[in-house]
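One chain comes next, on its own, written out as structure tokens in the form predicted alone.
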Amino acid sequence: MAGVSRAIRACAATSQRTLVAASAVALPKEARVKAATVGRRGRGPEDGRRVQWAFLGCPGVGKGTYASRLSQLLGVPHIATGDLVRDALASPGPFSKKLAEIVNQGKLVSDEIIINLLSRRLEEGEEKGELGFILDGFPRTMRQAEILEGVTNIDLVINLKLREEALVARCLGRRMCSQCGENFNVASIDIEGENGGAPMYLPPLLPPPQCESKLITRADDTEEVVKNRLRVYHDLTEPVEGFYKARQKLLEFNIPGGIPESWRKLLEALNIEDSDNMRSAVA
């Protein structure tokens, strides 16, 4: 994890390479493998040292939901790089002032600053003597797809797909109670299913009485924002997900509804057993 750490900084001036054409796969056999025997064997040391996985998706599309989830199941740090940037913003001086100018104005934290904030949670990992990694967030441009392949062999890399019009609602949706710093979403998506397509319904994660009154929206939660970030992403990260695909390492995954049900197609997906563990984190 040092080793990562060090290399992402040491290469973040320097990566240069030329991304292939080729065909994407469900799920690479190696990672549908790794994915099985993780499930089966529970959630021990062995099996998080094994697991490097990133996820990649629009914003609100629930990336940090499902690492999460999979971070809890498998015994695996879930490292979000849009937590970094929040603690950063809570922290005082300049740098959280200059940083809440980008993020308010929907742009894209610049590869610089996630590469250092990234490092320094790494370096604090392994302190504590984490292994392995889920990362939700990183990479989302193409020069920190290359930096990150220099220094360390991503196994999969899930990218989360749903409709923009329920990607809007989604972010104009969510709450978190300022008090217990737990998330939710307000927002009740129901859509009618396009050419003959099933309907999409996302019921809302409401909070429980003690937080009803204490509920904040993000500054950045604002329709104009959203939608400015969509745009942003797909012009920076599709090329990432090409990238991937060449490498045969790239699972694209259609959210189909609700949490529940998306967990257990996401873990059928992933060719991961539904043990008693796994029944509990959709709860």
Ligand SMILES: Nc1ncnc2c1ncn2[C@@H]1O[C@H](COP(=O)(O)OP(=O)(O)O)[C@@H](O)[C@H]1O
The other form holds:
Amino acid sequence: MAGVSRAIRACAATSQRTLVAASAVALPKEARVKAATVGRRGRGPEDGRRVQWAFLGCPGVGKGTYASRLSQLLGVPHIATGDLVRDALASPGPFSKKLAEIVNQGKLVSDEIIINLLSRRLEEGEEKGELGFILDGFPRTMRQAEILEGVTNIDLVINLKLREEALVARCLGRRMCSQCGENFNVASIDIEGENGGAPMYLPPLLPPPQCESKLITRADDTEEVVKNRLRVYHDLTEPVEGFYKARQKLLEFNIPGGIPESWRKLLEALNIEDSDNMRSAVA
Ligand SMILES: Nc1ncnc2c1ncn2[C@@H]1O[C@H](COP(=O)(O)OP(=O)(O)O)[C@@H](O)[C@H]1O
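Just the form predicted alone so far, so send over the form predicted together with the ligand.
Everything in the complex follows now, all chains and molecules, and the chain you saw is the first one.
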């Protein structure tokens, strides 16, 4: 991973044409085969480096939950650009005010800002000797995807999918403990089957008693803003799915139900063998 952060910064400064040309030399790969060759500690297949994966998916689909579990399992950092943005929002000053205005309307922050935040996070990781990563919430625009493809090799992109009515309910049910930082969801979602298909039940993920009085809701998780974020996803991020599909790096995964069932099936889809270690990550 050494140098990826500097390369992303440098690439972001070059012209769009150069970036497209850089991405065009990436060799097509079969994502399923790649995933199948990942070892227990997340080593990549060719050079012993660890996995470099990314998660795509609408707000509320559960990117954070599954990216965080996989990162623990594979021994690589989970880097969520939404968290980087929220950290930046927490520091006082005109920059965070400007950011808050954008985020609280459900819009994306500029590619330049997000690349700066991500490069800084990758630099810190390089200094600590981190290897590999699981990105969550990046890339979210075609330009971000082209920049990333131009500077490093993304092995696999996992695209999580869930029906739209469940997405809104999941975002509105999200809660975080202001003390321990754990994420929960108070929504209990029951959806009828579509076209004769099976119904789906997503149970709530309730906080333990010690967190109950300390729950907070994200300012951008109101119905109006969530609906805007979904529109922004369809307009700006959906094309990124096609970008990785064309490069045979996209693994589509329909969330089948609650976390235990979905996690087990995701591991199966990734051909990651279940073991005692992995069972503990499910608990
Ligand atoms: N890659 C990105 N590009 C632009 N803006 C981003 C990116 N990642 C996060 N953001 C900003 O941070 C907000 C929160 O992101 P995130 O926590 O990933 O939310 P979501 O639940 O919508 O997936 C986004 O709505 C957007 O304003």
